[in-house]
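One chain follows as structure tokens, the form predicted on its own.
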Amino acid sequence: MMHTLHSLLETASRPHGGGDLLVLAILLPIVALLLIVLTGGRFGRAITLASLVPGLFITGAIAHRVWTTRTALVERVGGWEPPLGLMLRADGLSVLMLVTTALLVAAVALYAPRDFRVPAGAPETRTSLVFWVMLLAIWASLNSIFLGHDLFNLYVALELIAFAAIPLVYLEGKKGTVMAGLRYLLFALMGSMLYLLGTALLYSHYGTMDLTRLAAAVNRDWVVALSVALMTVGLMAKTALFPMHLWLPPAHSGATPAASALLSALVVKGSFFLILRIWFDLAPAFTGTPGAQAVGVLGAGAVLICGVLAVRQTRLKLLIAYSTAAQIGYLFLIFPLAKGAGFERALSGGVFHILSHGFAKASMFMTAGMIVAACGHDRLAELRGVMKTMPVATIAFVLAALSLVGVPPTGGFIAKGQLLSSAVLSAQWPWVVVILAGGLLTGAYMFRALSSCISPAPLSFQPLAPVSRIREWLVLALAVIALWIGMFPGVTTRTLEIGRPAPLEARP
């Protein structure tokens, strides 16, 4: 295994090599998925867990290549140049997302087996088989989005994510989860239709769907404006931005803990990643425009309204789900803030929020699953004794909550600090109020959850199931990563600068 890692790192460090790693990052989970199907589902868990090690090595090799050369890693599949061929490209932003995805997929895969137990020697049950297959499909699809450079192929990856994520919503087959899955499907299809319509409009006008060629050709005209608007609205529906968030709370709260962590931490970030590509790489002239201000208003609505809804929840998983809808709003404040002196800070603040929120929210949903297993429910008013039963997991929940609130030195603090700084530098004071008010609301609903968990247990309290110490340390590790992101912000900032189409500098 060490020899394999050494070979991958050696390939990645060659001046003109390493492009094949990008193909491997997509192919590996697909091959693992096909192996599960070909073996009749007998070894779903084993094949998935076995794929984690080479997957992490490949991701590490890509990150090593991009970091050491300080240039984007490019692969022209089959040697064909766009627009005839398909190009894969890994810049600093792609690397950050690839590493985050690999770590979170690994964490979910290590957490999940206890929820999908299969007797020794028996084949996987239908539920467990679907989970492992969909987990690998989401991993491959997300990697395709982070490395893709063609609008149509990105559309295909978006569709694959949706059709892999939706089965995870109603995995348990309960009536409520089936309805939530159907609502998710409706919003996903609407979003796909709008995205595809915008892509078709661009292709009909410019004759290419390659992002680099389009960025060099597009003008700030009505065709580009309409295309960007259509694609943005479609991707907003998939990202669950207010008021198109209606599918997210029931879908994420009703799914299994591992699936909820995957959906909240990663799936909604895939579609938002494409919005970043469209606005900052394809049509950067639209940042800071009235259209960007309108996007910011929707983001503010998510932060404030979904924050209030989170405060009013009586169940832990629903509170965390509404928290996801609220925290997504911060991401859309990037677009009105990304102008003038605040451009660089707005973009880096959004990226810090993507990363820290992903690890914190995965830790929270997994902890909530452990609480449900121990208490038999997630009613906030009746969670006394959780701290005594699972102290490590409770500490993890506290750290994750601190990151969401934005308490130093967490990743959430750096994210919100960068956004605030951008708003001040560009003298956009209403967004300062939104960010600060959102922090207060986050603190309010997180305090509700934590006050219940740390309350003394009644003498008669006995957990319904033994607490897995491995799971406790796993959720703590995720929360610590959210903390680490804020303690060493220079790593993220320097990585983000690699391979940008233009320097991260103030733009008029």
The other form holds:
Amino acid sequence: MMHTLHSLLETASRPHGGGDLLVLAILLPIVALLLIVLTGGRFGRAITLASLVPGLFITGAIAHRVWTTRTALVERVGGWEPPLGLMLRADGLSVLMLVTTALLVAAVALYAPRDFRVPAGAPETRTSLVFWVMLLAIWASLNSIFLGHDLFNLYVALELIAFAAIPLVYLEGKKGTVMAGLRYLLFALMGSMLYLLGTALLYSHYGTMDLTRLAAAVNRDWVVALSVALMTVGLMAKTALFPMHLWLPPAHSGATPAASALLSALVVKGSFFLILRIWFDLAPAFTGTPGAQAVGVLGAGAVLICGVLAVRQTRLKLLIAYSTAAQIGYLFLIFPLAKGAGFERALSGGVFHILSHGFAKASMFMTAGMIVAACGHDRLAELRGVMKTMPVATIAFVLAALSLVGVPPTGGFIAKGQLLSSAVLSAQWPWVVVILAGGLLTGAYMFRALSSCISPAPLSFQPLAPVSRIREWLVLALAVIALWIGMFPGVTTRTLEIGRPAPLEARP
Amino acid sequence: MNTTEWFGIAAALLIGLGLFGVITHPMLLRKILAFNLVGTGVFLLFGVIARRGAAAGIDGDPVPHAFVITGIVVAFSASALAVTMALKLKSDTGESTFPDDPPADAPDPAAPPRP
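Output the form predicted in complex with the partner chain next; the form predicted on its own has already been displayed.
Entire complex below, previous chain first.
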């Protein structure tokens, strides 16, 4: 352990290179999960928590390297050059996602032990083994999505995410969760097959899967348009964009709270990240075209229809899950908005939304988990006064809700502000209406959730189990990060610029 | 029309049939089989690309072969996972089809776990 840390420090302090850090970021969670498989679920918690230290350190080292040199960090795995070799590349966008993922995985790992403890002497449970293994597997596969620079490599990473996420949906074997997991699996499988079909067409035309080489080679012709369409539709199914969102609410609300937080905050963003890569790095010429407008219409459908569905929910976890389906819609508005003068604003608005929604939603699902632990159910009508037993978590819930609604100075405000200003800059007024109406709907369902939890308690209310103070501070920390993103937006925008392709004025 | 083109058309047909099956059949096992049909079509397409030679124009390009091998492994494990879950669903609830209407209500966390 000490030796590994020492060699890590050496790698990080070397002036050039440092690309092996990218390999380590993917390898470390895999090594840790193999250790858990070997030693059993009893040690899952200890091994996961121990792996967080070097994991956060590696992420920090990558971020530090990219931030100080202000260039993307590149690794040619095994010394092989593309097109035969696989390249890993960390630009500013990857760094933002790596840091978010590391922080959220750490939060989930600190939140979860209460649910997955194996008492000394008791027989080991399957759930604790599976939970810790899959948590680390999600971390590894997300990192390989964020660092991958080869479309086929990214396909494998996509499948890995699905295989790691789906067992978490039916982990506890509750009624209906297996069905929810199967539905998720079928959507995910069809999604990745369509994605693979798109990459096959690109390969047949250009003979490479490397993103940089493809970006330099692609023309705006029908083969590229068809492959971008196939890949986008496939990834939409995995991201649960309306009208392919049907699998998300039962899967996310039925999972165990720690898993719901991970699925809603991170896993859907993994496939969305690939759509970003395809539209903004591979074929930026397609943003703002009629095809992109169609994608935006689906996004608007998600914002409005899933927003209305969220308002109508009677159960807290389902409300939060529908809110995820609605908030995902905003992410797809950036493709029509990224046109002319609005291009950079749309991208940064989307990234702000990914980050702040990630932290706010994780905080919210974890708070919902604490509410279920205290009440034994999550029926909104009967949650009166539950928040009295958890004052710190109440502050967190309010902060997270403000960020989702987009109230200044939260991260959600910056996200929606950037989207609005890109709509104005590119003179596309209908999207302004969608963004504002979505904000009102978000306000409505968040008010509904909060008002039932905060209203005065009946005198007889007693929580089923004592509220964990660690969990309370944890959800507050996540909500504060969502706030911090909005208070210091410069950090995010300055990071996002690093390693982007040449300015887009050059585009035809 | 040469043989490679016929294979390309066969791949397109397989993908179309599979997509139709996945969308229209409510039975889980049929959906899983239809997914495999789509997969077979995509792999066949990679074979066609390899035979024709991609941009480099190499006859019998080996790179798509490598993609197909990885793809088959992934699709096989995906099918295994799906079949296992379908069996678990059958033994838990006795169901082997998707309900006609979309899930209006998710599992209630208060419900006790199935034995």
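Computed from a predicted structure; not experimentally measured. Positions refer to the first chain, counted from 1. Definition used throughout: the rigid core is the maximal C-alpha set that superposes within 1.5 Å between two forms.
Residue 448 shows a C-alpha shift below 2 Å between the two forms [criterion: core-superposed Cα displacement of 2 Å].
Taking the rigid core as fixed, one finds a CA shift for residue 439 smaller than 2 Å between the two forms. Positional change of residue 41 between the two forms reaches 2 Å or more at the C-alpha, relative to the superposed core.
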